[in-house]
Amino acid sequence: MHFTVEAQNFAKPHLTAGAIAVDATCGNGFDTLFLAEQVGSSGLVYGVDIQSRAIETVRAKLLEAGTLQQCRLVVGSHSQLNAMIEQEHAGAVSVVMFNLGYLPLGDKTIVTKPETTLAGLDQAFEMLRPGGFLSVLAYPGHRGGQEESQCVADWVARHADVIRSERFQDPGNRNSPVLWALIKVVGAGV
């Protein structure tokens, strides 16, 4: 299973032309580009990453694809989504995607952390429209990844009454990535 592609497949039915979406951890920009293609020129994608190198990679990828105009790229932490997403979009976001860990082919000492991820998940959930989709892809195989993955699992369990969730992982591989596909229940708040 290619977990990034699976996350995108789960997100796709929640995306229409004109939708608002968030890539909370841009990395190399695969989810950002996917979201930009789905929402079209009438939509809006916020792309966030703590590393300026990642944002520049994403900018180049979007420019080449002709989708930069529908994206707002921000250097910052996913723990500060509320400060980066316009308040008029609160409660109107269709999809938020998190791909945790470190920047592939980048500095492996710069990783997402449980405390910032939990803050980001709370803020992302508040931004979602009823029926909106949230994906979280965690990597328990790197240093700190197991702890972060468990924090996400605990967050999902605490919100079981306001989300529908599915969890995917290769059962034969303890260090397999873990994908959570979450849908905000209509009428739910944090």
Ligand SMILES: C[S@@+](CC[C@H](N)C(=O)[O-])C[C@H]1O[C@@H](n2cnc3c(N)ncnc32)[C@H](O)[C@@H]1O
Second form
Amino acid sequence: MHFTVEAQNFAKPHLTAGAIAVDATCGNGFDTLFLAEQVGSSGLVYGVDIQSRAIETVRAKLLEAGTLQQCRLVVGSHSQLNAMIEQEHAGAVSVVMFNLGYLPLGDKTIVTKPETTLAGLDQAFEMLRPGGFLSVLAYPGHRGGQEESQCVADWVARHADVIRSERFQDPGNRNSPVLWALIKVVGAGV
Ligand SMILES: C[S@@+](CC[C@H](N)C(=O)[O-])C[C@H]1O[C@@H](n2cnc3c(N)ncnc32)[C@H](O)[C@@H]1O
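To test you: the structure above is the form predicted alone. What is the structure of the form predicted together with the named molecule?
Below, the chain from earlier opens the complete complex, with every other chain and molecule after it.
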């Protein structure tokens, strides 16, 4: 399974022209670009990464693709997501994507952490519209990754009454990435 492609495939049906989406871990910008293409020039994508270097890479990628104008890029932690989106967009976001871990070929010490990931997931859930989609791709194979994956699994379990969830992992490989495809149940409170 190609997990990053699968995350996008699951997100796609939830994205229409004019939609609002969030990439909570921009990295090299593959998900940001995907989201920007789906929502089009009438939509809006918030792209967040803790590394300014990553955000500059993403900015260049979007500019080249002609999709920068529908994106707002923010250097900061997704644990502060609420402060990054406009109030009028709270509860109206169609898709939020988290791709955890570190930047491939980048500084492996700058890595997502359980506390900030959980804070980000709480806020992502709140900003989703009913029926909205949240993907979380976690990597148990790196140092601290197993603990972070377990925290995400526990978070999903705690939200079982308000989230419809599917979990994917290569069978027989405990270090395989884990993808959660999550849908906020219509009628769910926050
Ligand atoms: C696996 S990469 C994301 C890959 C990206 N989705 C792509 O398409 O290239 C994980 C990213 O999370 C970022 N990151 C780590 N901690 C973060 C935090 N607290 N808030 C936002 N981004 C964070 C890292 O800087 C890194 O770029």
